[in-house]
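The chain below stands alone, shown as structure tokens; this is the form predicted alone.
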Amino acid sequence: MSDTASLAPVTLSRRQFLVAGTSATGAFVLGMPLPNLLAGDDSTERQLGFFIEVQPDGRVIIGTNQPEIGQGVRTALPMLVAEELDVDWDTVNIRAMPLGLIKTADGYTWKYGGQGVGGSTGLTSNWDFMREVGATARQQLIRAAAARWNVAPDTCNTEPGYVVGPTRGARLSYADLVTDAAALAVPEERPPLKAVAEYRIVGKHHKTIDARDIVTGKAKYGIDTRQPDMRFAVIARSPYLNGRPHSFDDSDARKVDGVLDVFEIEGPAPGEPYQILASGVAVVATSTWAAIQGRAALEIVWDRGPNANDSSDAFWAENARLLDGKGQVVVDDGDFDAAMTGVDTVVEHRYEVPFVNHAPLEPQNCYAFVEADRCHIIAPTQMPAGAIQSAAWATGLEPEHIHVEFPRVGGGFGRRLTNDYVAEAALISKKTGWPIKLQWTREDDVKHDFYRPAGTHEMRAGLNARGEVLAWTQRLASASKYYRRPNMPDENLWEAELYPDDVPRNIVPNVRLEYFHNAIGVPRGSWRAPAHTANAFVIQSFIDEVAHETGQDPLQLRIDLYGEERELAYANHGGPTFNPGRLTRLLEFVADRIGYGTGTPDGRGIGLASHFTFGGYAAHAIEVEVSDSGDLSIERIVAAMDCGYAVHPNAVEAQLQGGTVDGISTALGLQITVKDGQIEQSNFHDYPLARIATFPSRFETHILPYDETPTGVGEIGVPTAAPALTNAIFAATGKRIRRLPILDQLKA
């Protein structure tokens, strides 16, 4: 997709950013300076344009500026504001805010701070920012009360919903102070923040704000969008990788009742960056069903393009061929070759990790209405700024004329970091002049995706007679996620696939990482924790193999590798440091909880895995049973996470549970395969997600607090689930799983 650098925000001073004012209803508001809001335009009562509104009746409205993709950020961020504002959580109402973009003389800036979630940053990137917003509003209310009492502000304090003065009985409600607070200029200096020990809301268990709406069907997603005079569209995308329509006959499609228009959509040329994913033919109708029926009636002759012979078999064979040669050495610590000549034992194995689909419950969709001088977008997206970029590319409009709303997302998993579906909808609306609701079907979503990259990993380690790892290499042949990214040189393609500071770098003295790129035509992108899901499976499986082949205990070998708590340099996302001792703590905890080392009956085994992902730490211990006929039963799961400080514990637990389920489901049966240049899978019958019965009732999740600094949680629980499962299978059967998904390998 298009590079977002052109929307890099200019820097605003704090005074420019936070401004107090009064709404049309007389409420005290705090947020960006919005001329229509401060002028009393009552349209602002229908759309929140500020972070905090304290109304004259005492009700408090807090705006949430980040996309909600199920990670709980739409609850967690307002918790930060409410904590510092010092109000009762039960009195708070929360409203979602649209994307806020302002054009200034110096460039573009964001009204409400950066808005976008990915890489488990939705909370961490707003931790200080949202607390400061709440503290600033509290400061304004204290200053207003102090002025009324004619005392110094630092002699006053607050209790939930009230300012308390220095004299006996001096107490004013926030509702009584809204007019006075709104009249005060916001100081340039930042307000003091509460000590974590004083928190009453943050770090405590609270229900997700719209959980009831979700389970009762009241929550609104992008797929629920309805707008006046809206038409509906679907696209017949090329089934061939990098293919395009050679010709098409739409005469039968136009006979379908409700079909309004049919026309070609041109995708990117092979090798060019993606704006939309594929070329195809759009069908516009009076309903989604009519559009789908019209699409089915199309007769299209496809130009199969340059990747017509791509296949999974050829991909894996090419990876093997590449690994037999020499690649791009991207890390070379110590003297690997010399170290390997002096070791007593060498362990070497290859592992395969497949392409996988994101499979969000809500398929891609977008509402777009393109007019001569403006564009309105409503889309379930993780990256609203990217939606502006995509719409600007499709329409030719300047970003400030594109209004983006982003409702709750029915599953993101990294798929909705890319806004190709926004560009498609905008193209269709621009051509027809109609407001358009573009809808993908489940089949569209499975066959057309930016899939998790696949790759073959060759691992080799050298150990001395004491079982200490002296040298380690990981050689990877894969389809890089960075392929076809704008302005991406070939020599940087490895950066999306190998994270050089992961275990065991800075622990083992001689480490070499080597990369080979396989330029298959399959589109690829970010999938939950990106490369960590592949690398954790490979590294944690290989550690088990090293332990087994050298007569060591897998838990003890990990403890020996990780060691005590200490900060190691970590230059990748999640840094700047990594503390391997925090993994030791988690491993020992889950091993103890599951009874590791106490013995299991024949056919049963316990597997362990741990990993550092995006600033957070996680470990899994899984117990399985495998019958003589190869039937697998997961008997118990113990999962633990160290996310520093759990701001919204309910959401952290849910993310750890969901990440575990997703990791295991993917390991058991999910893969995307290619034959004759086409994706073979099409729906859940041949892309089978795990069922509820797969998971045991003995499923524990634990949060182990560490300090007062939160880390991300959205992706932390995924990477270690698969290797813990396959290590457990080995412990139960002696059969090592080196190729995902597991499928029927146990029955072989």
Given for the second form:
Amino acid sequence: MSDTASLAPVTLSRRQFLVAGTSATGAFVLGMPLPNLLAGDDSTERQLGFFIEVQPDGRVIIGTNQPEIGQGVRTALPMLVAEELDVDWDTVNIRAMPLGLIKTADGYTWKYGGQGVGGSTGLTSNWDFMREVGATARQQLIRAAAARWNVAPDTCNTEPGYVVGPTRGARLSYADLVTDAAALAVPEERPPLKAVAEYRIVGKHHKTIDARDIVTGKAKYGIDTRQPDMRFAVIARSPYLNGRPHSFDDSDARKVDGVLDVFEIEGPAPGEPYQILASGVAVVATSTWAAIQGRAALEIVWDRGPNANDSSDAFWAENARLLDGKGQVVVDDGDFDAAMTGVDTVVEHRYEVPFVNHAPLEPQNCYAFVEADRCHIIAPTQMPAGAIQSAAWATGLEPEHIHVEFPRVGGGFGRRLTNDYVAEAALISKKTGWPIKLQWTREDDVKHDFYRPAGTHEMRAGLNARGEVLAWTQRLASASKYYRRPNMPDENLWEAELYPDDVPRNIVPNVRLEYFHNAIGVPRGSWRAPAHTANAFVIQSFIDEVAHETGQDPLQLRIDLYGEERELAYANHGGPTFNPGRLTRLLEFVADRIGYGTGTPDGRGIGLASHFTFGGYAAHAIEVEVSDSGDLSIERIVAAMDCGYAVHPNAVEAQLQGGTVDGISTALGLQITVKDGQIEQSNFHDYPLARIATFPSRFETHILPYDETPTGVGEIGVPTAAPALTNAIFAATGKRIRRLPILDQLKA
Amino acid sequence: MISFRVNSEDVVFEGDERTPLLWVLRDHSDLTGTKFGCGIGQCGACTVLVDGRAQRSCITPISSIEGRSITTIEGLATSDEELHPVQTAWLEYDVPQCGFCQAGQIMATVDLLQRIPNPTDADIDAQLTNICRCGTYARIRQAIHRAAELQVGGGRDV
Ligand code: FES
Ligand code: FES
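Write the structure block of the form predicted together with its partner chain for the protein whose form predicted alone appears above.
To see the whole picture, the full complex is given below, headed by that same chain.
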């Protein structure tokens, strides 16, 4: 994730800054005021960071402030506003709001609140805010009606689109009240919010807002950007990690019809933070295809740089070597060594989790037009604030002169938390003076990414004669995601890779976590549910192994470990507490649905896994069949999620389905490997995302509500899919998968 | 010079004849509903109908399109109101997440249902090889079955 701290946004405390006003078209608008407006800019839409507009004809427009990457936030957030405003959902139109960074006398502030999606926070961080926005607008309309009727506001109520008064037949439409409502000052006190039981829109099934535009090909993504005089650019980036062009011959490239310019792009020095990923040579042309052809015609001699000997083989060997020594102890509860001397059984295994690529289906792209005093950016991004920073770095312009638009995004998965491609496009536009559309090809994307970190996990547990786990250790040698972050001390590198409060901490009395850093030159970053994907695989596999090796049932051992419902301390993202009993509930549910323990035919097996990720709980039960020749077929999937309260159940289900697919696809066949300092994979033929045939028609997803507090849902469904799959493979075959991806290990 | 039809309109392309149909549609004809996902025929995001049959436009040189008739996602529906049954089924099951693959999935399904009007799950597994990175496969499967029903009921050709 880009570091946005240097913009130091001033936090507007929410409620007291909401104001009402009238738009140029006479609509009632509720939003956030802009302090210190530029002179002459006095239309109310500009003055208000607009969230709600009730138009004189009764139509309601609700603004969404968060990037839509397919997670449904563009539908879910307006649902919250519409619910509290009390309007019919089908009278609502949704309008995307641009990035609202403005400079005030006190520094930078966000006109529409913080804008960025990652860590499953898009909904949770806006849950109170959006409801208050809706409720505040409703109060304005009620007070306007009460004033007309000369009654007390608290004697009035609303029904969808109308204020209803205390006297018989007193009823005014919101449309009739827009002018009056706009003239009233917004009171200081917070408006009352509805009880969950009163919801008519939230918590109900609604279709995705843009689905019709998508299925008719009208939806516009960053890659679809068309602007006047736009030129097209691609970059030949160094195939060597930390390499750079030594020299290049562009004479053939310049002969390609449509090629306009060719020049070098300088990447970061080895070890420096990444503003862009690599050095290379840019080709600018009159069309995407001409740019691609021009690039193919370049003759580049690469300076292979300091990582030319990096390889996956050396990486895994180095991990093994590290694990034979002593690492950085980051958790040391009880007395692990003493406990291990007294135990009855010791179980110990190592697991390997590979680097993986994000591969959002829309390849990276960015439109940039840099002029002397301003810059216009249109980019698919999860972190628009980071896009401003990237463009500011590339252009030297002040953030307030950089205008960022963020259209619908063709997949995020964490890749677009980083805006390196924005910096690249801005560099090319600045150098040429032209409006530039930078296009990455799939090869660019597979070979240049902030990959999910790889690591080797050594697990060891000691059990007493009753089969109780008394001591537990996880020793991880990995390539930390925090590598090459600005201001990141080495002793903090582990924090991105081990989440200390995961199971079984605070459950098993003696727990030790130890970390070793392996500084291979592969760039790395946040991949959907970051380290939970590795840790859930390892922990949930190892619990299974402990159960089998001590003659216990894997489901029962988990239930014994998790225990009753209670809140345990959880200091990482998703805390401050974690209730392991909620995992038990989900596990028992999926086990029951799939018929766990009722016996499976030869060659079949059922695997289970459950995990707590960023505040949400998930469990998977998967049934597989493995033929004598080692062909794997997934017969049945039962997935369940407890996200507290499901605001937009349709999207929760979609995220659980998609997370399951992601987890299984990645476990089956995906890895990024390095040889001679270069990434070996290049496109979907050797980075084979799973297709529909992998997934059975018996694929159920269940949402188990828990309370009235929603958690994020975008990442929760991923981590448990892989271990449920490999546990099922063990149940079917007796073969334990300790190295991902599975590939042809079942054939051996 | 290559002449062909796109969504019932005549188009002439005068550039490099090796240019893939995908980039002619996107950069030349401004028909951006057809998506670029891989460029090597793997993902299917670029699927269009060429004379009614699904084809991956990223590996289709424009020279092979002389005189042919192309349907893209923009030209699939009869009108803004009357969608193709596959589009209708996609909406009923609310298939899209990010949506980027869906034009290709829909075009591939239109072709599939022309060849196999009532496909089994095994037919779908064997025939539909488009990638959805967001993992909408469960809903795609349901929507294909639904589209098959709608076509039998409402049945029309593309
Ligand atoms: S873009 Fe044509 S198959 Fe992927
Ligand atoms: S919906 Fe995102 S790739 Fe299919």
